[in-house]
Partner chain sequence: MKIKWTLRTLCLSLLLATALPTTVGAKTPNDQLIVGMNMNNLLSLDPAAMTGNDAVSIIVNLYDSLVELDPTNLSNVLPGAAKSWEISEDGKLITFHLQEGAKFHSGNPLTAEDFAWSMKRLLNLNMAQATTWKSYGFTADNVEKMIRATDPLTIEIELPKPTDPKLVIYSLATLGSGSILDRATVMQHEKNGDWGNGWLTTNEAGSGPFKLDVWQAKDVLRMSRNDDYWRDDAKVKRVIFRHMTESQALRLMIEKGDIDIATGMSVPDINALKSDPQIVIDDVSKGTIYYVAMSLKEPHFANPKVREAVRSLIDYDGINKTIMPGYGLYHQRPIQKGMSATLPDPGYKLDVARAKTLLAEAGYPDGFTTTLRVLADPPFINIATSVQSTLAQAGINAKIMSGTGNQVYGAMRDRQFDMLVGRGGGGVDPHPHSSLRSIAYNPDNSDAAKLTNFQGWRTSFYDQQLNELIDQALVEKDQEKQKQMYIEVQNRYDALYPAILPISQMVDSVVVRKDIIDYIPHPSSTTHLRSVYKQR
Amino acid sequence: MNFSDWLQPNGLLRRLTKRLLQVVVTLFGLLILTFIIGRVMPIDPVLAIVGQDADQSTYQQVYQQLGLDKPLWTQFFIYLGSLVHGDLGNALLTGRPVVDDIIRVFPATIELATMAIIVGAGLGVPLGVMAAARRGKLADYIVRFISLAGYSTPIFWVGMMGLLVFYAWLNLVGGAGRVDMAYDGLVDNRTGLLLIDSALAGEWEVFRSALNHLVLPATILGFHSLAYISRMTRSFMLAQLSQEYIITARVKGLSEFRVLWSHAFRNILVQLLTVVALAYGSLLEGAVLIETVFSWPGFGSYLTGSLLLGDMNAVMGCVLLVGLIFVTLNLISDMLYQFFDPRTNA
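Write the structure of the given chain, one chain only, in the form predicted together with its partner chain.
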């Protein structure tokens, strides 16, 4: 393929440009919506800063400092102006640039979400395949039950119960937080991923403690995405298993294991990738409740804290990031579809 092909109506570059434009428009729409919702929310950030006993001159002073005395649209354009320069403003919550805050809190969520997706996809995919293969049998019912349970139990409650059983009674895992509190701050912050940072520093005690704290929230979170992933896997597999090539393969005398994994499974890989990518995206978005239960200092905690405070700069920054993650994941999975399955190139 040469460069001129890319510029064809259906060329890669054209399509990419079109998609990127969609991304920008989507994010811009998201920003306007969030901004308006933020401004009509009955939360007064000024009061949160000055406290309820402050006198009026202090209140007025902070009100003006935050630029709240300006018209709504002026505020929005000021925000957009700085956004163009990569400045998301300062957060009320921390007094620091929102970008810095997000860079600080996001790795904690990445660590949690990555571990969770390993658990969720690692268990969800094989279970889904198994359920499809044994459709209507006991194994299928068990998987469907697990999936239903994962879907319908409130994650907050499961988190509390998990802490009670595995931490308080059985003493198997660490409690709330990312690490035993006595180890707090002993490792230099290089990547923000505590497992990697502690390993780099050779602090194996901290590493073990961090892993210990990660297991429970990640498993619970993973269980939640497992439900979704196993259901989707099951239905994708069922669609494949009724195809003629599977019957042919079986007639040829291939083992059931090979029929399932080498034939059917290979054909659902791309679809699965989308499912897993989207599941990962929503995990990254901040497993808000789990982060609250486990006092996990991640993105979800940051976002909820900012919302409660009416800290709009921080909220907009977070919304922008979440939007970006979803749009990017969508884009990537669409591109992969087209790469693996040229029929979708329309």
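So the form predicted together with its partner chain is up there; where is the form predicted on its own?
We keep it simple here and write out only the one chain, dropping partners and molecules.
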């Protein structure tokens, strides 16, 4: 697609307006659904605050302070008004605003998920291409077995076995947490990404310790996403390798490398954008088990603790963030899809 076409008033602006409207509608629907679920769940937010031993007068006071004595639609519009002003309420777990808590814990998950998607996409895409190119041969069966293992093996079990073997027995990687206790708090929190913060501060010992702790959980998460990415890459490539233009390229005497990577792979690149984007979104919100096993102070651990405590302010804030992540990634991948493949434009 010609880039200048996207700059026309009826090009980029029209598509952006349409997609942004879809985003707003989707997020508003998610907001309503999240609010209703938060109100009908069998968890008493008042008891979570005052405790089981509080008297009736204290209970009623907190009940009214939370606005639970008002009609449901009134509660929703109060919550919506607070949300517009960036107020998600205070978290019971920490006593701080939910927004501040999410800003504090989310960078740790971003660091973990980003390293994991580098592993997953960096290995999954070449493995998927190789499996498609050698369909029905040993390499294909090996890649499919790896993909099946990644799907079927419980990730928390892999995490525990990884800690047992590579940390406890072989001492090749760091253990629980983001950094060794001796280095905790030595680096100023600029971005929340410990690798970047330690590099900016010139604390290379902290950097090595953080990287040592990051390798194992990121690799395990990456293995899980590798299974999905390699499977989808193989499927996309098989569809392309049966096309007539591939046969023509081979008849012309082009090398197999050029046929695979310059012709077939280039035509599935747009589809892979969506696959990788959704896999990255899944890693951002689906790292709960790995964060629990490795005591990783990230978004998943925060959400789990909030659920166990019955902290609906924090849970609703986390759910909205997850929805925003997926909608945004879908929007970006969809816009890139239309930019690189004009056939998808309506």
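The model shown is predicted, which means the values in this text are computed figures rather than measured ones. Definition used throughout: the rigid core is the maximal C-alpha set that superposes within 1.5 Å between two forms. Residue numbers count along the first chain shown, from 1.
Hinge annotation between the two forms, restricted to Asp197, Ile142, Gly81, Val322, points to Gly81 (rigid-part boundary). Between the two rigid parts, the smaller one rotates 8° against the larger between the two forms, as C-alpha superposition shows.
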